[in-house]
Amino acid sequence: MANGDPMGTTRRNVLRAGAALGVLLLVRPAGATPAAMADAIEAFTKGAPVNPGKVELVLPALVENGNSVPLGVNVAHWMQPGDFVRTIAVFNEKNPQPNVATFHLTPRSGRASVSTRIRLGDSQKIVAIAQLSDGSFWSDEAEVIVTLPACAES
């Protein structure tokens, strides 16, 4: 105003949203954390204990490349009328998110099968969960070595 500009930009405030729009570009999203996948699963769970077994996590341990890693779940138990798995979940402990995907089944779904792809963005631990019509928790985990991370050619 003092310039005579009605909208009040001055010099000072182009050079400081300038470089606040440069900090901003610099910094990176932060990534999930083994204590961040910890606190997912806590929050899936409820605080319920989860117990190995039951589930069988299919994920190679040495990945090429991480843009595209085949993953299947597969759980061993009925699927029933009133004793089926209700919930798969898998979490990871380096993408920007610990949580990966969530699959919701009934005994229609015929088997506690799902598979899909996920990217990788680091050599991590992956860990899948079933949630069974009950309320108990199983589970499976495996370490992935990915050679070339989602990712890094940005």
The other form holds:
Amino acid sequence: MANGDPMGTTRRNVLRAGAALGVLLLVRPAGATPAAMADAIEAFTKGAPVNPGKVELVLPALVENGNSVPLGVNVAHWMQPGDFVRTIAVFNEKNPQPNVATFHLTPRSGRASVSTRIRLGDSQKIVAIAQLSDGSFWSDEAEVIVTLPACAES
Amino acid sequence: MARTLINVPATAKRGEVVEIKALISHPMETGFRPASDGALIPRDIIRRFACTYNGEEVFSVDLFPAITANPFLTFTTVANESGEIALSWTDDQGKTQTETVTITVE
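The form predicted together with the partner chain is what I want next, because the block you gave corresponds to the form predicted on its own; please supply it.
Below is the whole assembly, all chains and molecules, this chain first.
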């Protein structure tokens, strides 16, 4: 019966192939970070592992004008001498340069909370990485959809 | 001298975390934008911002062309004594503009 029924085997094979494809598609995005951003992050962390968490990247999900996008970064960590957030670096995937800004904080900052306005040349992923005084790295990322990119002539 | 807008509370309680807002008027020319004749407009950006509190550096930023024209920054610092908060912006030519505000700590 099993060998004689082409429908059963075909359906099973199709499902198997579909599941395999799904796994492939799921695995893809993790490695799809454009090389320039990966290099810039590598230069910042010097190969140290980056943990997700602690960092909160505040960005609108959808912006109309890429020329001015409000960006905020908050790190849930205290600022005491000897145990504080040393650096917050922000990276992008598709602007001409991968760096956005690097903030240097001290225990005198009181709170690890900064904000500015950035340009976005395309819809893309933004990554914020915080380095604590103990040398560990924490990150958060956000996808932003831009209707009118910064580099388009208006 | 470029125009600046600085917002620092005039008075604060000792140990209070105060928010500082700073804006400077600057085109932040990226160096990636063509002029009407097709040639690229040379890069001209504010490269570094620093804040000192009574001479001690409490906060600084490395800026890149991805920061908007008229760069606007907000950050915090602990008000521990009365004195001067100095904000300085340095551009690609190495020219630095410094503005100071006084804060009174009760």
